[in-house]
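As structure tokens, one chain now follows by itself in the form predicted alone.
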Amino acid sequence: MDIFTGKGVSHGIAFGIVSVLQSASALVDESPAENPEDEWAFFTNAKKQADEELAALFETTRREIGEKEAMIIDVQRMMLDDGDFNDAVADLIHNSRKHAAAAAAQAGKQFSEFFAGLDDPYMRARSADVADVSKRLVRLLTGGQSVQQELHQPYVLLAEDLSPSETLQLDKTFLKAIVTRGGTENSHAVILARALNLPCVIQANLPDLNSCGNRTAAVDGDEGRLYLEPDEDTTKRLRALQEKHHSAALQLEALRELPTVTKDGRSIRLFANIAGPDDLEKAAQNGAEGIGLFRSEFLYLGRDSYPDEEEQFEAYRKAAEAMQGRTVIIRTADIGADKTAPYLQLPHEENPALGLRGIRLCFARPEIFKTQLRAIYRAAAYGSVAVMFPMIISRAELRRCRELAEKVRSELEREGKTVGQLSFGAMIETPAAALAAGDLAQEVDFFSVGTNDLTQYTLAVDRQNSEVGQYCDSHHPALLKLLQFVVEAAHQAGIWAGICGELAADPDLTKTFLQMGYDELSVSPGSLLKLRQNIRNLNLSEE
């Protein structure tokens, strides 16, 4: 039995067989290539899969988001076929006798820091679409940007980490618990452990991830293990606290149907987190007595193109349905940062989390903007829907929001659609949004607090960085204070407060919240039940 340790973060215990997640850039050979002819051959054929995805995203590009962001992708069209570009990769092949995706890999970034360190704008922008050009190609040489063992029976998942795009394309029908080497508490992949209620453990102390394929493993979420072959002892023991847990659940399934209310009398409002349609249903087991937060920027990830309105339309339509005339909160899409697609063609940023994200790449691409107001307009028609716009600053870009919205709805309309009522709010997750709280709540009908990044901007420390984990004190007095001032700026503008970030789960700050006065708690469905029992058992009059 191998016994390997780290951080749990979210609760419970499973069993299975390991299936490892390796990414593209881990399945680059880096032994010397036996045929350096069959290499270069390899990459010719690479480069011209490469081109026909890119003219086919040409193509997609020019017609949902328009002409201009479409020459960005001839530029990488071009790029394929650059004279130096391919002498270096020749010259890695023939001479050093690298393989395709090795030599792809190495070219495209040599070229990239060229182009990254020139004093020219524009000349410093074609970095990223060299790197995007040589991920593109490395990720076909090596059959796929990621590559998942594929098991048809309960398993726990390896990964050193897992993107936002990887979260989202698991196969999680047998998916059993995650492990990963790196990672933070507010990662995807912890995100998306927590919605499903499975055992998740970072920053481990994994050995060779492709010496732990297809073992047998226990996870224990709570104390952060992954035991690799368990023996009998240790199995038999993590069976029992696995029941242990399954009791626990059983008792809480009990509160699906309740008020959430505590002792005292005071009611709170318990909504659930979703990423899309699919966490309905696991939304609605737990009792969601609303959506608070639709993660729309999910439809956008795993994927070669730009969801459409029709897509949009759906997804939003189906989750109104669903909840059958209980809210449903849209958040507009939450694009940039840790969160983009090679077709996105996002520029190169030095720190994406301050750079081109959130209602920003909105306004920077008002067509994809456009098109997603367009489908939450028609699937209000179906439910009690709100949008909310992530990433706002100032008053005045809620104007813009609510302006453009606006125009939106009347184009409908004059197109003889059918459209619903919105309600809109904004996200409060910089401290510019906070402290202009008062000003913001003008131009909204209420506020959601997104404490992961409220904490990430406040305190300056990087969430996605386990170096800093350290830093990220969620109970910091300054973030404490940045709360009770956006809820009590929210109510004496006679709107509502809620909140979306993952602290809302946080059972040692819940009495806090309701002390200071918000209205709303969205959390992962899986956290709904348990949050729903420790709200009825607290009583505000007692100090």
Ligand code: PEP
Second form
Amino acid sequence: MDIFTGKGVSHGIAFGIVSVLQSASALVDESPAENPEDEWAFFTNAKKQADEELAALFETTRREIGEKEAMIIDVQRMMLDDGDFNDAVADLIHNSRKHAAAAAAQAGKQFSEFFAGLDDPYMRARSADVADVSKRLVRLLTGGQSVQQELHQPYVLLAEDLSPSETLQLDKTFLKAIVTRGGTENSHAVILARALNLPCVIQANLPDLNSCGNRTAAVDGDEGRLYLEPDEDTTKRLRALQEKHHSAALQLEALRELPTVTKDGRSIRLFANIAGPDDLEKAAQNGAEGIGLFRSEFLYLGRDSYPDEEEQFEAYRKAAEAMQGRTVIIRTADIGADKTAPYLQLPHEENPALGLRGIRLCFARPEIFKTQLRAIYRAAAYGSVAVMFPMIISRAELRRCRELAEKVRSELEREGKTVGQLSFGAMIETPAAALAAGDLAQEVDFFSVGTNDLTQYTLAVDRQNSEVGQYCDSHHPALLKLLQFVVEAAHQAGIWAGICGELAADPDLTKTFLQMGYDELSVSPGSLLKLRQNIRNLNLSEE
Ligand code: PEP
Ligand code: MG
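Okay, that one was the form predicted alone. Can I see the form predicted together with the named molecule too?
Following is the full complex, with the preceding chain placed first.
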């Protein structure tokens, strides 16, 4: 038996066979190639395929985003044919006996570093294009973006790290647990694992992943442990623990229909966070009183083109109908930073978390934003729907959102389409939004505090970077002061306030949030009933 330790970020015990997820770059063969002629032929063939892909992408981008954005793709097509780039690849293949994928990766790296070092900002920006082109070639040459070893039995996924797109694309039928070498507590991949209610261990001291495939495994998400080929005693102990979890879950089920109210009569709304319609059933099973955060951007990830109005309308309508008159809060696409897909053609940025993400990207691509707002307005006719905007820093942004929404609404009405009523909210995810809460409250009907980002931006700690995980103190006094300030500002202005970041499920802060005066907590479906139990056991009048 081998034991590896990490940080347990989603509770539970699971057993399965190891399936390894390899990223495309890990699949590049660095050994000497046998036949350079063959490698050159593979490369030219991949170039042809890449050009076809880019030509198709050019068309959809031009149609769905605009001429200017499509030009970026044209630049990438030109790079595929760039003489210097091709010479560099040829040299690596013929003189250094590199495999085609290794040559494309290495030449791409050299050229992108070269461009990144230039003074001219236009040329510097080309660095990302070269990197993109080379990634595309590597993907085509290695046969996939990331490759998961397929298993048709319960499995434990091992990976270096997971992006939100990769998490979405996992085969979930037999997935029992996730263990990664990297990862952070508030990363979107972990949030998705929690939503699936699977044990998850991050920052694990894993061995070479190639040596793990097909071994039997047990994962302890409570203690943050992975056991490879667990011995009999360990298996017995973990099975007993698993049984305990199971009976605790059964007990919690009794709370499904009960009100969320403290012993001394203070009630609070308990909503669920979902990534899409697939999570609605879990939300209902766990007694959600509404959907407090529909992370709509997940409709855009793990695919090759934008979801159109009809597809989005169907997803939002399903949520509105499933909740039967209970509130569904749809967060407009919060794309950017770690939430990306190649077709989105996001620009290369030095600090993407401080860059064109969330509402900023929606403003930069108004057609995308308009399409989404149209779908939301139409779905609002089927239930009680609210919309909220991510990454807000100013009142002017909220005014702009409201103006655009109004335009969309009257356009739909002119077209004779049925639209519903919407209420509007602002996510409070930046210190600027928190401190300007009094002003922002003039523009919206509610606030929802995104503590994952509010923590990252208040403490200056990248939520994606495990190296600085120790500084991510989610109980930091600065954060708690901002949370108190926000709810007071909301109430003074006569609007309600909730929390939808992962902190909302922190049992050590439940009483604090109620005492602060929060009106709603929105958590992943798997955390709902436990939180309801905690609240029902609280007495706010007791110290
Ligand atoms: C947050 O930032 O707390 C939040 C709820 O949004 P996301 O985690 O999707 O960035
Ligand atoms: Mg956020």
